[in-house]
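Take a look at this one chain, the form predicted on its own, written out in structure tokens.
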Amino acid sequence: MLIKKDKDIIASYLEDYSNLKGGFAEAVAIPETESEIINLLKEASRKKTPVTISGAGTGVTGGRIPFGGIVLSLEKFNKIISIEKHGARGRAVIQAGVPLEDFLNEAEKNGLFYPPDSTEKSAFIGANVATGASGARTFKFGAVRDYVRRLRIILSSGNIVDIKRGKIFADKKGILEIPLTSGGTIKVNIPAYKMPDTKNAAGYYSKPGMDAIDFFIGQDGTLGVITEVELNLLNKPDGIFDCYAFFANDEDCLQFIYEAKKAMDAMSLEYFDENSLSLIRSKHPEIPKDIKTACFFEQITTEDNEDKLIADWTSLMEKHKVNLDKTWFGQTKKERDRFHDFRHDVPDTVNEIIKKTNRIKVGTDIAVPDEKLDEMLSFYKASLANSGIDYLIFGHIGNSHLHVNMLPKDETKQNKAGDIYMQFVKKAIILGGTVTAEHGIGKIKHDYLKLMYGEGGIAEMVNLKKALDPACILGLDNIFPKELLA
């Protein structure tokens, strides 16, 4: 195992896209075997040394940033163990440190398809699972959770949990007995809070009769170290076409999207407001002039239905006043990659600005029930209209999940942006939504989670963590403040 104590090396593990400041650690441990992880965790548990599990640094909530103790990096756990095709589906076994892009490419070579690819392709697969990540294609296919078949996890005690979906469920009293590979079980009580009926990544997963594997998906490095993941895959689609439709006004764009959600079978539906497009015009001068908003969508096709689907989409765009001469349409891999780069440039540019201005990111990750989306979007716009704060709204409108990114220019406006964010959170909770749909809570959204589930709900999460991490050393300050573990 490599142990790095050089300050410059440690510094590279003290940041992510949240721009959260003040992180520090004694060392970075880079193990190559499970036995090395087990020994490290046993020693850390004995000494009560905090351990922060580090992914690739693409998170936006400060989850991988340590405040003391040791950073545990899984970058050497980067092997794709197997990819197999079974009829209409496939299966892959991969180590936690495999970058998403490497996995996607290997799956494609085998004629397979992993739908919930998050926007950031350099992210580690293990981190995707640990944060319950998702992406644009969640609209049709669901999030990472829906594809996890098996997980191998090392607990802070050094015990190993190797758990397969569909094997261990909570009983009628809400008790789960999680088996250890060495024999015996750990008994835990599932929290009693009710999760919202939306795309959701807020706190620990909990549902009556839940599958034990779901505790470890979205746990943000607080319950155990994921070392190996087995995923279900789909066969690669016959064809995919992508499209950017541009609109002269927001109302036409939204009506197009609302009708497309009902009438079409899109793989993804993404929204970009006028400010989002203005932000990236310098990088993409080809964006049509005199347009206000845009919708990006992806559609799976076969040889038999491609012409009809293109005609149906064209008809829908014409109905909602899209100028087809200004529409971007892509079918080749090169064109689709360019379109995805365009989509990625919106949050990337925001992150560049945040880093340059040296402020913590003020970006929402709220999702609401579909029937409440229009009300939530109107609330966003009304709250921001006269705030004096630069902002943009974009994201996964197919899931009623939009990102509002505020870009305050000074400390006064930074504080004001925080107040506005809190109003958004309260509104979302009233509407039955979630405070975070895909990014997780990390270290910067504790207050929002408390509003969502109350002190009782947070206390249940604390008890769950203590059962699986009795030394209380893993991912401290992720999900809830570490002081609650005292």
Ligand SMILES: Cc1cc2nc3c(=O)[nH]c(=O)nc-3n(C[C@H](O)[C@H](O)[C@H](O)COP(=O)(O)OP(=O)(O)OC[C@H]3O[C@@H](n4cnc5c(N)ncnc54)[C@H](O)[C@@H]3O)c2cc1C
The other form holds:
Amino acid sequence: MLIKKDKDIIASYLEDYSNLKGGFAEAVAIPETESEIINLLKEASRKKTPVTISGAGTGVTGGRIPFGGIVLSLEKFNKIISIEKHGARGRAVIQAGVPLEDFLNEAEKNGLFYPPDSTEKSAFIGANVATGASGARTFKFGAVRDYVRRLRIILSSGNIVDIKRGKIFADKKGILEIPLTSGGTIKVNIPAYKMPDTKNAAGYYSKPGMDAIDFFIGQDGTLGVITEVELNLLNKPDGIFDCYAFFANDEDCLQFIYEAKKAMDAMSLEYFDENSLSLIRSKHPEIPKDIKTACFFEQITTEDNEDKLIADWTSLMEKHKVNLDKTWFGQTKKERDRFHDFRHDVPDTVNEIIKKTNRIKVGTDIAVPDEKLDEMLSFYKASLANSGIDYLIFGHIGNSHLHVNMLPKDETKQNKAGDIYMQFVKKAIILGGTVTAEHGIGKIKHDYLKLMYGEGGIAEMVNLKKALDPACILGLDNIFPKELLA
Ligand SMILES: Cc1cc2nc3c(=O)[nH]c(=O)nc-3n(C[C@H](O)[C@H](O)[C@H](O)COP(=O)(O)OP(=O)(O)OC[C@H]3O[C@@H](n4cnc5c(N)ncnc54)[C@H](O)[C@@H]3O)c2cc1C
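Alongside the form predicted on its own that was just displayed, please also present the structure of the form predicted in complex with the ligand.
Everything in the complex follows now, all chains and molecules, and the chain you saw is the first one.
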């Protein structure tokens, strides 16, 4: 195991895309074997040394940023152990530190397809599981959670949990017995709060009769170290076409999206407001000049239905006043990769600005029930219109999950942005939504989670954590303040 104590090396593990400052650690441990992790955790439990698990550091909530203790990096757990095809499906066993990009490429080489692509390709697969990630294609295919078949996790006690989906469920009293590979079980009470029906990554998963594996998905590095992940895959589609439809006004764009959501079978449906397009115009002078908003969609095709699908989308675009001459259409991998890079440039550019201005990220990850999307979007726009704060709205509109990013220029505006964010959170909760649909709570969204589930809900999460991490050393300050563990 490598132990790094060099200040500069440690510094590179003290940041992520939240831009949360002030992190510190004694050392970074980079294990290469499971037994090294077990020994490290046993020792840390004995000495009560905090351990913060690190993936690639692309998180946006400060989850991997340590405030004391040691960093445990999974970067050497980077092997794809197997990828196999089974009829119309596939299965892969991979170590937690494999970057998403490597896995997607390997799946493709094997004629397979991993739909919940969380767009930031350098993120590690284990961290995708730990944050409860999802992506644009979650609209048709669900989130990472839906593809997790088995997880191998090392608890802070050094015990191993190797758990398959569909084997262990909570009983009628809400008790779950989590088996350890060494024999015996750990009994936990599942929290009683009700999760929203939207996409959701807020706090620990809990549902009556839930599968034990679901606790460990979206746990934000607080319950155990995920070392190995087994994922379900689909067969690679025959064809995919991607399209950017540009609109002269926002209303046409939204009506197009609402109709597409009902009438078509898109793989993803993404929205970009006027400010999102303005933000990347200098990088992309090819964006048509006289347009305001855009919708990006992806469609799976077969040889038999491709022509009809292209015709159906074309007539839907024409109906909603899209100028087809200015529409971007791509079918080859090269074209589609370029379209994806274009989409990714929006959050990337936001992150660059945040870094330059040295401010903590003020970006929402709220999702609401589909029937409430219009109300939420109108609320966003009305609250921001005269705020004097630069902002942009983009993202996974297919799942009624938009990211509102505010870019305050000074301290006063930063505080105001925080107040506006809180109003958004309150509204979303009233509408039956979630405060975080894919990024998780990390260290910067505790207050929002408390509003969502109340103090009682947080207390249940604290108890759950204590049952699985009795030394209370893992991922401190993620999900809820560490003081609650005292
Ligand atoms: C430009 C950009 C776009 C993004 N788009 C999306 C998107 O569309 N969808 C989405 O979901 N996210 C998105 N993200 C956020 C980010 O990529 C995800 O949260 C990702 O899952 C983080 O992976 P990571 O390897 O960088 O993890 P890190 O940031 O290193 O860690 C994230 C959390 O996971 C925990 N963790 C890491 N590895 C493990 C492990 N093996 N066991 C237990 N806990 C662990 C850490 O302790 C931490 O709490 C985006 C980020 C950027 C910068």
